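Quick heads-up: it's one chain on its own, the form predicted on its own, in structure tokens.
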Amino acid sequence: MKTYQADLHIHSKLSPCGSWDMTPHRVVERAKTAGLDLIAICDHNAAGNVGAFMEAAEGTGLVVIAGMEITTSEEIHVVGLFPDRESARDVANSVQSTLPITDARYASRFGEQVLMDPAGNILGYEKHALAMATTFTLEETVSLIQDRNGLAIPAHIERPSFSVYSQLGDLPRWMPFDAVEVSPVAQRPIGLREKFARYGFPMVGSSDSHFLHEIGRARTLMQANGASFRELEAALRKEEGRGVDYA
């Protein structure tokens, strides 16, 4: 077993707050030069380009997860990590039918949500309002991501904005979440491993990032037997000596 280097929350131009320089070859790009082993695009209530990035890291060393960031009712950021791509687009298509279709003061408010190829190239632009939340409550959620053994983990929870904590007041012990997630380290308040480790999940850490310089700025250092979706899911179940950590 060896320490293998995760950025688990990575949005590319499709979620409409994503930069233009979040493309496949140069995300893949950064992230290699970040020294990272595997990386999960997350975007808003969407999956519909991760297919371009694991083409776009093909023959790099480097692995993606399919991922998506979804905003339940609640207005609470949960992240969903998945087997394969076709799982995250089915929760992305159940997801989706629940929000409505994009009016041409859309972009402007929020940003254009953008569909590419491997290369960039803009392939079309995503309809429904990915911006906007679900009719998904978190519990339902959760069971959305894990009905397509996917797995769920609450984003940014030390956040006064879209986390559980800032709109439950607390973290749900019952909820059966797979592990937890913290910000960037510039972000993180004194005592954070210590509040959250009461409650017993894994925690790992991610950049969520929406530029370029931002991939790598937060990571999950998994001990794991390789970097792929089945040694996360063991890592974080400890399973024969594997673990997380974050940094």
Given for the second form:
Amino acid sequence: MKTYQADLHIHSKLSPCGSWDMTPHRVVERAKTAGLDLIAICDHNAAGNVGAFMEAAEGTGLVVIAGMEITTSEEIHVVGLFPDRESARDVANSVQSTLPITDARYASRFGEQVLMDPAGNILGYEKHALAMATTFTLEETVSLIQDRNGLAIPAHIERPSFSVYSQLGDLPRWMPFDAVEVSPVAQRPIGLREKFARYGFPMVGSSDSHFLHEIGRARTLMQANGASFRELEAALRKEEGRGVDYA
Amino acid sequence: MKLSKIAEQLELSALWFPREDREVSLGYASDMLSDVLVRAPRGALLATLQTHLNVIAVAAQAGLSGVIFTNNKHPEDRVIERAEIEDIPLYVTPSNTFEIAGRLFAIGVRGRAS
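Target state, the form predicted in complex with its partner chain; input state, the form predicted on its own:
Time for the whole complex; same chain goes first.
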């Protein structure tokens, strides 16, 4: 058993708000420099760049998990982490079927949504308006993720926008979240994170990086027997001495 | 009615206002950006608590005439900067959304084109 460092919420340029620097090879390089063992690529309502990041990380020792940040109908951001890219792709197809198609002016207002190869070459542009809310409620989103054996983690729970706190006023403690994500860099009302800690969900720390320099600014410390989706899942469930903490 | 006149009557504080005034006859109140995008009538003045940067992108996309942040919710500077680029006038008021919607209605602003 040892401690692995993970940053489980990183955007690529497929997210309209992501920086052009967020290309597979540059993110992998930066994650290695930051001392991370495990990262998850989580674009808004999309997983189309996940495969390119996995390929870019091959042979580097960095493990890439297929992820996604889904916007629920309540405009809450929920991170889904998946055992493989096919599950992520299927969930992405489901949520995107509820999104409008971009028009000519969308990119200038929200940003380009770029599909890339591992080297960062442009393969195409996503046509669904990823910055919009899907029609899936919070509960439906959690089921959608977990039905594909994914981990459902409400994002940046103490932030003033797009969080369970901002949209619902509280963290629904009866819901089967696999963990909750805190952002040690976020502004927050005093005491809120401590309050949510008492709800008993495992807490992960993630950077929600949209720019290279943000990668690893918050991280999850994982006590486990390896850096992988399965070990992360076991650590969230505290199996056989495993566990998570954040920094 | 001219937007500048509405702002004066409702005592709204301008965070940013363009050189050219504009005619406003429609209004909308919502905090859900996905709802604003789909249902706000074009040209509407929006009353909302949401101060996220996406408010400006949605306002531009929906063709809104301006945004009023209620309950004294001040957006970050980058939101105001973005509003200048997109030509979206911004106001803030200590009143809540219900009061602002009521006062807009009282001076003739409507929720849909007649």
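Source: prediction; values computed, not measured. Positions refer to the first chain, counted from 1. Definition used throughout: the rigid core is the maximal C-alpha set that superposes within 1.5 Å between two forms.
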Superpose on the rigid core, then tell me if the C-alpha of E194 is displaced by 2 angstroms or more between these two forms.
yes
